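We begin with a single chain expressed as C-alpha cells, specifically the form predicted on its own.
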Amino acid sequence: MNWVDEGALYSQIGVFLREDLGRGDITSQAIIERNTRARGRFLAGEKMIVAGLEAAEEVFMTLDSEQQLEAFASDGEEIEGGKVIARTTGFADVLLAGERVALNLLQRLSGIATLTHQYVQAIEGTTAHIVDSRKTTPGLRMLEKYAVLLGGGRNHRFGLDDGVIIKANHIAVAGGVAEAVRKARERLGQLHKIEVQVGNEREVRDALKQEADVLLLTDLAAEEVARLVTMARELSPAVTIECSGNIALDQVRSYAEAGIDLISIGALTNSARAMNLSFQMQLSSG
C-alpha cells in the first residue's frame, strides 16, 4: 500500500476503533474468558474487486501488535462470491473488538473498487479515463481514493491545495469565466494548470482565450458535450476536456465516445454500495 500514508492510516484507524469501542466491549468482556483463542475468516458473499485488506489488518494490529492477516486475495483482485479472502488467529476478544471496523472498511472500499471497475469496463476501447472527485466520506478520502485506483480508475485532485479548478461559484464571484481564468493565471503563474467549468460556446471561447489548460463540462447531454468538444479542439487541439454531472453507468460510454479525456464520477465514492462480506469465527486450540 505504498500510495497510502501509513502513519495517517494508523492514526485514522485508532480514531475508528475508539468510536466503536468506547470504554470497552462489554459483551465480550461478559462472556469471553481471558486468553481464549479463536480463528476468524473474511468470506466474500458476491463477486467483487477486493480493496482494504491492509487497512483491515491494521485494525487488528492496532489492537494487538502481533495480530496479522493471512490473505488469500490481493487488493485490486477480482474474486467470486464464496471465496475466503483472508483469515487470522488470535485472542477472541481482539478479533471481536476489531471485527466491525475491519468489515466496514473492507465492505466500503471493495464497493468503491468494484463500482469503479464497472465504469472502467463500460468505456473500454475509448481514449477516456474514469476519475474520482472530492465527494468522499470525511476522514476516509485517502482510503477511498486508493480504492478507486484499485478499481482501475484515476485520482483527481486530493484536496483544494493541489489543483486549480474554477467552478460556477468562483465564476459568479469573479465576474465571468474570462476574468476568473485571467486572475488565476496572473496570480498563480505557469507552473499551475488551470481547469475551468464551461457550459456554452461563449464560455469555451473565453476560457481558451485566457489559455485555460482544462475545460470542465458539467450537467450537459452527451450530444452537447460532443459539439463543444469539437469546437474546443478546433480552437485548441491540446486542451484537456473533462465532463461530470451524475453520469450513470449506462450513460458513460456515450460521453467517452464524445471525445472526452476525463470523466469525473462522484458516485464512485459517495454512492458505491457496500459489498457483501462476512467475518466468521470459531474457537482455536492453537
Contents of the next structure:
Protein chains: 6
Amino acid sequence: MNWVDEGALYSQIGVFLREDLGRGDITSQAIIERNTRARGRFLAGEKMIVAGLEAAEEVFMTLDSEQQLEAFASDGEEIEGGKVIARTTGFADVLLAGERVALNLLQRLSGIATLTHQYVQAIEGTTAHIVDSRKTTPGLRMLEKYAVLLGGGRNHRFGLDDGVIIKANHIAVAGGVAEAVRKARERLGQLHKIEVQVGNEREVRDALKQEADVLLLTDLAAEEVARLVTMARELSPAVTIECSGNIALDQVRSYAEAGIDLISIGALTNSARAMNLSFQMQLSSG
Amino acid sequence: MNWVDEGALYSQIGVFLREDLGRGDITSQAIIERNTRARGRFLAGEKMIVAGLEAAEEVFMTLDSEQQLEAFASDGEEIEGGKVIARTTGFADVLLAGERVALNLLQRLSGIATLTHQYVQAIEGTTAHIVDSRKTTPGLRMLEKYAVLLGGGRNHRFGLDDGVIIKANHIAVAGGVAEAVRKARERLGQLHKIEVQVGNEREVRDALKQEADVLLLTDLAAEEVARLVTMARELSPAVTIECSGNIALDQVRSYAEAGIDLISIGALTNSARAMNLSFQMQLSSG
Amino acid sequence: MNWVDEGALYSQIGVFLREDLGRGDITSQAIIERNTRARGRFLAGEKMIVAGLEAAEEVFMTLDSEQQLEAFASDGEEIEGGKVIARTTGFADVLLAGERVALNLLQRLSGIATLTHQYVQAIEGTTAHIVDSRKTTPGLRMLEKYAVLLGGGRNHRFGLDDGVIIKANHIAVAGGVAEAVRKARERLGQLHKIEVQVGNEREVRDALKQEADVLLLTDLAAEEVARLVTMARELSPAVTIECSGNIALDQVRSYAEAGIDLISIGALTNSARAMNLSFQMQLSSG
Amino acid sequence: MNWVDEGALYSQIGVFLREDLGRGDITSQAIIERNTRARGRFLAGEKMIVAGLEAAEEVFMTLDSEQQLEAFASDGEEIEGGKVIARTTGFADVLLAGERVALNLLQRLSGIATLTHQYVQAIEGTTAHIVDSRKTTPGLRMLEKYAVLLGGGRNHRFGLDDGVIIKANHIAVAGGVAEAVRKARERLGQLHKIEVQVGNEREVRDALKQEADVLLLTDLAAEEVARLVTMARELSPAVTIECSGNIALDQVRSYAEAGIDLISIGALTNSARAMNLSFQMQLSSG
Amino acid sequence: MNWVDEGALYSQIGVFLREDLGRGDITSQAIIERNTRARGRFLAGEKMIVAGLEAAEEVFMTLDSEQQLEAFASDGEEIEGGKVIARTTGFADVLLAGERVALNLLQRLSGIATLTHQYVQAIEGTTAHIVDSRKTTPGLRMLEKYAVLLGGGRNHRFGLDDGVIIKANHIAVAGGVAEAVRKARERLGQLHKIEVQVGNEREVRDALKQEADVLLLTDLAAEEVARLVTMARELSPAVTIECSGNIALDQVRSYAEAGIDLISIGALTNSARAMNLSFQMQLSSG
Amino acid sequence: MNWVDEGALYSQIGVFLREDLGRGDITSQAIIERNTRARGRFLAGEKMIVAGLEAAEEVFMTLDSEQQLEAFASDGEEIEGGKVIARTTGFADVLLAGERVALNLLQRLSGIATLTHQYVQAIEGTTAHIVDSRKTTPGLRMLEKYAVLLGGGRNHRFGLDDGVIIKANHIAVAGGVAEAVRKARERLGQLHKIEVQVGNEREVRDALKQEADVLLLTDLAAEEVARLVTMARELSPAVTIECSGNIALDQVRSYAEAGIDLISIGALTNSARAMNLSFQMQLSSG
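Please give the other form, namely the form predicted in complex with another copy of the chain, since only the form predicted on its own has been shown so far.
Everything in the complex follows now, all chains and molecules, and the chain you saw is the first one.
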C-alpha cells in the first residue's frame, strides 16, 4: 500500500478503536495490574486465504507504537484450520484493547479474500478475470478492495471519479446508449476510457459506433452473453467486455467461457461471511 | 435515534459519500445536462425486514438538503419481494451520486435485520432474548446495532467502556475467575453490573461467591449449558445468564430452552448476506 | 491513563497551545536568539496535593518531542509550599511557549485534588466515599475526574451514556418514581444498575419496590438523610445510597455518619481555587 | 461576538455535548417517550452578574435548531437570588440532554462576571481599569474573557501572538531589561506596543530609555508601586503602567490609588466559584 | 460544480477566512457600531475574463448566510475596465471581514482565466486544445482548474490517481519507455488510458509498439514536434499527442500548427498576475 | 519558524499531498517495483533567491519520515541558474509522489523571495522598508510572508486580529478620519498602535490630532506623498508613515526618497511568477 493508503488506514484504525473503546476499557482498568505483560496468538479455525494481518498489526501499533506482530503467514497466503497465523507480546491491557478490532478486520477481510479465491479458481484456465465493484462496505472500500487483490481478483474503479461507466440509470436520463456515449466522448476528450452498459444487439452496435472502449452486460443469461460477445467482437475485435449481476459461484464458469474479459462480483465485498479466527492470551512468563 | 447518533450518522454519511465520489462523478458531469430532473425508486428483490431507509434518506439529503424520500415501508417492517419501498424525485446527478451509497447501506442493514428476525423467530415462546455483540463492521457499529433492534434483537454493550465483561483472556491474565470478579467489584464499586465468562461448575461457584451479576457461557453444548444454568440458579436465583459462540440458526432454540436469558450471536453483524435491493431511475416528466 | 485518555489528552493539549499561541509567540521571536537554551523549574507556593505533572510534561513534549520534565514529586503526592516539584532544560522559546498552559493545568488540577483531599479527610473513618459529578468544566472532564482520583475521591459516571440516574427532572416528565424505575428496568434489562433520586419515604418505597439499585438523596438535611437511610436499609439491606447537594466541607462528616455510601460534591470540579504555583527560568550555562 | 467567535463557540459546544453525551443519554432513552414535550426554567439561587445565556441557548440550539430560550435577563445584568432568568419549551429529551452543559457554562461564566464586578466596584472613582490575564481555563479563553467584559473588566491580549509583553523569564534569558526592549523595538519596528516587566528604579529607567510603551509591576506592595509610578511618570508622562500579582479584593483599591492604569487579576478566571443556578423541568401541558 | 466541489469549497473558504480573521477583526470591532449596514461594490480596474464570483459570494455567505451578491457579470464573461461586476448590501462588519479574502480569490482566478483566454485565442482555428497541468497553487487546484475552464481551456488529470502519465523520471527508474508502457498495460489492464513522455523517434516507436494511448512531447522545438507528430500519426493514426514545456504565448501557435492535440501550459496556474479589482463601500442609506 | 508554524505547515503539507495524490499514484504503482531506490536533485533554471527548501524537505518527510534533503543552498540565498540546490536519495515511488508538490512550493516561494529582493535592491540606501500585505494566496499566508522575509522584506500584520488599520472603507462607514481614530483609541485603550489611511492635508491633521500612530498613504503620486510626509513630520516628528497602491518596481525608489518609512507591495505575493526549477531522477546504484 502507498502513502495515501497507509495514512488513511492509520487514521481509520484510530476511528475503529475509538468506536470500540469509547472512554476506555473499564474491565481491564479494574482487573489488570498496570504493566502486566502477556502473550497472544491468532489462531485460524478453518481453511482460508488470510487477509488483514498488516491491518491487525496496525491496530496494536496504534495503541502502543512498539507492539509488533510476529506473523507466521502473510496476507494472501492460503492456510489450513488450526494454524497459528501470528503472535505478539506486550502489555496485557493493550492486547485486550486491540483484540476485537483486530479480529473484526481479520475475519472480514479474510472472508473476502477467501470468497474471491473461490471465484478465481472456478474460472481457472479461461481468459476472464474476476473484478470487484463499488458494492463495498461504506467506509472500508480501500481495505476490501485490497482483500480482493489478495484473493486473486482485480480491482475495478475505486469511485465515481476515476472511471467512466454509463449504466442503465444514466442511459435512462441521458436519452439512450448512442447519445450518452457520444456526449461522454465529446466532453471528456481522449483522456478517459468509456464503459457503457448494453442489453441487446442494437445497443451493442450503438455503443461501438460511438467508439465505447468497454461494454458491460448485466443480468443476462450466459448464452445471451455469449451471443452478444461474439457479435461485439466481430464489429470491434479490440473491445473489452465485462459482465455482472448476481453471478453465483456455480454459474461463473459458464460466463467466463462465453469469452468475457471481466466478471464483476458484488458478493465478494457485500456478502462474504466472516472467517473463523480467534485470539488467545496468556500471562507472559517474565 | 438521539442527537449524538444523528450527528454521528450525518458526518459518517459525508465520509461514505466522499469515499465513493472522490473528486466528483465524472460520468454524470459528462452526460447529464445540469438541472435535469429524474425520478428514482427502491425496489425489493426478495422478502426481508427493511432497515436503513432513514440512513438512505440522509444520503440524499446530504447531497441536496431538499431531496427527501417518500417511503412506502418503514424501518423494521417485513416486506415481500417486488415491493417498491421508497421513491424520490430530484436532480438526476444527485440521484446518481447517492444511489450506490444508499443501496450499500440498505442492503447491508436489511440483511442484518432479516437475519436477526430469523433468530428471534426461532426462539419464539421461550424466555430468552437474542442480543448482538462487538463483532460488528469497524466504523458501522451504531448502524448495525440499530438494525439488530429493528430485527427484534436487543443490544449488548456498545463498547469496552459501557459495560464490564470479564472474558477468558482477562481471566488468563488476572489469575482466575474468583480473583478477577473480586477485583472488579472492589475497584468499580456498586455502580456497575459485572459479567464474567465461566466454563465449568467450579467457575460458576467462584463467580457467584464474588457476587457476579451476569454469567457468560461460551462454546458449550446445549446440554452442558442446561446443566450449568440449573446449578447457577440454585445458588443464585436472580443471576442473569448469557451464552454465545457460533450458535447456528438451527441450534439456537435448544439453547433458549436450556433456560438462558440472553443469546449473543456474532453472525448477525459479521456474516449476514446483503439483501437484494435495486434503484431504478427515469426522467421526470416536466 | 489508558490509550483513549492519552490520545484525547494529546490532541486537547494541542488545542490548548494553539489557543494561547495563535500565530506564534511574537515576544520570544523578537528577543530570544534561536537555539538559546534555558532551565526552568516549577515551584509550589503553598501546601497542596499535586495534580497535572503528566499533563504539564505533555505540554512541553507537544512543543518539542525531546523536552521531558524531571519531576521531584508525583501526581497525587502531598507537598509543602516552597518545594520545587519539577525542572526541565531545553530551548528557551519552547519553555516560554509552554509555560502558561502548563501552569494553568497544574494550578487547576492541583486545586481540584487538594479540595478533594480535604473532603476525604473530613470523613475519614466512616464507610462513605467522596465521588465527583458531571459539574465539570466543559472540555476538561477526563482531566478533572483524574484529579479527583488523585485527591482520594472516586469517579461517578463519565457521561449520560455510561450510567442510569433518574433525577427529579426525569421523574417530573416520566410520571413519578415508580413509573420511571419500572420503565428503565423493562427497557434496559439486566445489564445496567439503576439509580434514582428520592425525596421522601413514599419515593424510597416506590423505588425499592421496582428494584432500584441505588438511591440518590439530594438537598436534604443530614438528619433527614439518616432517617431515610435507616428506613431504606430495612427494606433492602443491599441497596446503595448516595447523597448530594452543595454539601460544605464542614457539613460533610454529618452526612457520612448518617450511613451514606457515596457523597457527591460538585464543588470539587466547579469551585476549587487555583493553587499557587510558578515557573522560574534562567539561562542554561553551556 | 463576531463570526470567528460564533463559529468557534458553535463547534466548541458540540465538543462539550459529546463529552457529556458520549453514545447518548441512556436514561432518557429508557424512560421518556419519544416526542414528549416539556418546559424548563433556569433559576438563580443567589445574587449575581449573569453571563452565559447566549452560550446556554446555543447548547439547546445545537441539539435542536428550533429550541430557543426566552430570556428574562441579559448577559451582564445584575440579578437577585430567586429570579427566573430564562425558560424554554421543547422535547423533554433535548432539555435533559442539554441541561448539564448549559448549567456548567452559566455557573462558571456568571461566577467570573460576578467576581470581576466586585473588583470593578472596589476601585470605582479611580482612573484604573481591571483587566484579565492569560490565566484562563484551557479551552475556554474566549468565553471567559467575554465574561470579564460582562462584569465590567477589560481584556488584555488574547494570546502570545497579539501583544508583546516581556516578563521576568524573558528578561532572564534575554540579558536584562534594556537589552530585551531594545531588541524588541529593533525587530518589531513601529507596528507594536512594547510592554515590559520592571521591578526597581533602574529597570524603570532602562525600560523608558529604550522607549517601552507599557510598564508592568508584579508582586510589589502598593507603596512601592506608588513610588515607581511617580518616578516613571516624571521620566515619561505618557507611559502606560500596569500591575499584577495575586492582588486580593480588599487590597485592590490601594493599588488603584497608586496611579496605576491597569490592574491584572488572574483570579477572575482561575479561582471564581460557580454561581448557584438550577434548571427545573415539568411536563408541557398540551 | 458538483457536491464534492461545493462541500470542499465551503470548507476551504472557512479556512481562508480564519487565516485572515484569526481571533476577529479588531479594527471593525472598535470603530463600527453593531448592526451598521453598508453597501459595497466590486469594480474591475482593467479588461479581463471574470472568475471567482461564485467563490466571492460564498465568502460573504460563510460569514452571514443571508449575505448574497448581486452580480452584473458571470464567471467566464469578458468585461471591460471600469465595470461594476457585483454589489452587495449587508452588515458593515461582515463586508469588511470578507472583503480581502473575496478580492484575493477574484483577482487570482480572474488572472488565470484571462491568461488562459489569451492562449486559447492564440491558437484559434487550429485543432489543438489548451490544457492545464498539476503546476497549481498547493491547496487551490479545484478552483484554479475551474478558472482554466472559464478561460476556455480544458482540464488535464486532477491528481496522480485519476490518470496515468509516464514521465521522464518514471522512465529513468523503470528502465526505458518500452518497458514502462508494457508494465503499465499489463498491470492496469484495459481500464485506463496510458500516456507516456517520448523525446525522439525511437521512443515514439517503442511507445506505440506497446500500445500507448497518448504521447507527451516536452521541451522540444516546434519543428521537432512537427516531425515527431507526423511520424507518430503514420504509425498509429488514432494516437493522441500532447506537448508541454514553458511554451510562451507568442510561440504557442507554432506548436498548435504542428498537429498537436493538447498543449499543456503550467504558467496558466503558476505565473498569472492578479487582475486589478477593488471593493468600495459606503453607508447604506436607511 | 516556531512550533505553531511548523505544526500548521506539517498539516498543510498533508493537505497538499492528498490534493495531488488522491487515492494514490497509479502510475508509480503500476511501473515501479516496490523498494526501488532512486536519487533526485533539484536544479535551478535561472538566477533567484531560493525559498521553500525547508518546506520541500517537509514534503518528502511527510511521505517517508526518513527521507531528508541534502541542501546545497539555504533559504534566502541568492543562486545562479544551473546550480543544483538540493539532492535526496530514497524510494523511487516516494520521490515521484512528492516531486510535484515540492516543486510547486519551491517555484512559488522562490518567485516571491526573488521579486521582494528586486524591490529591496531598488530602494537601497534610503530609510524605507519594503513590507508585504494581506494580498496573499488564500491558505498560504504564513509561507508567503516567510518568503518575503527571505527576500529582505518585512512583514506587516498577519491578519485582521493582530493590528489596527483603518482604511477608506472603514472611514466611509465610521464617519470620517477623526471620528474613526477617536473611537479606536477610546475602545482599544493604550495597548494597540493605530494606523489610518489619509488622503489629504485635512485628514493628516485629523489623524494626528487624535494621536494616530501610523499614517497610510494609498494611490498617490510620489510628489504628493513627499508633500504630505513633510507636513506630517512637522506636526508629529515621531509618526510612522506607510504608502501603498500598485507601486511598480521602477517607481518604488521615488517613494522611498519621499521620506516614507514603509512601502507595502501587494504584487510580492499575488503577482510573482514561478521560478524555473526542476527535479531530475535516476536509479540509485546499489
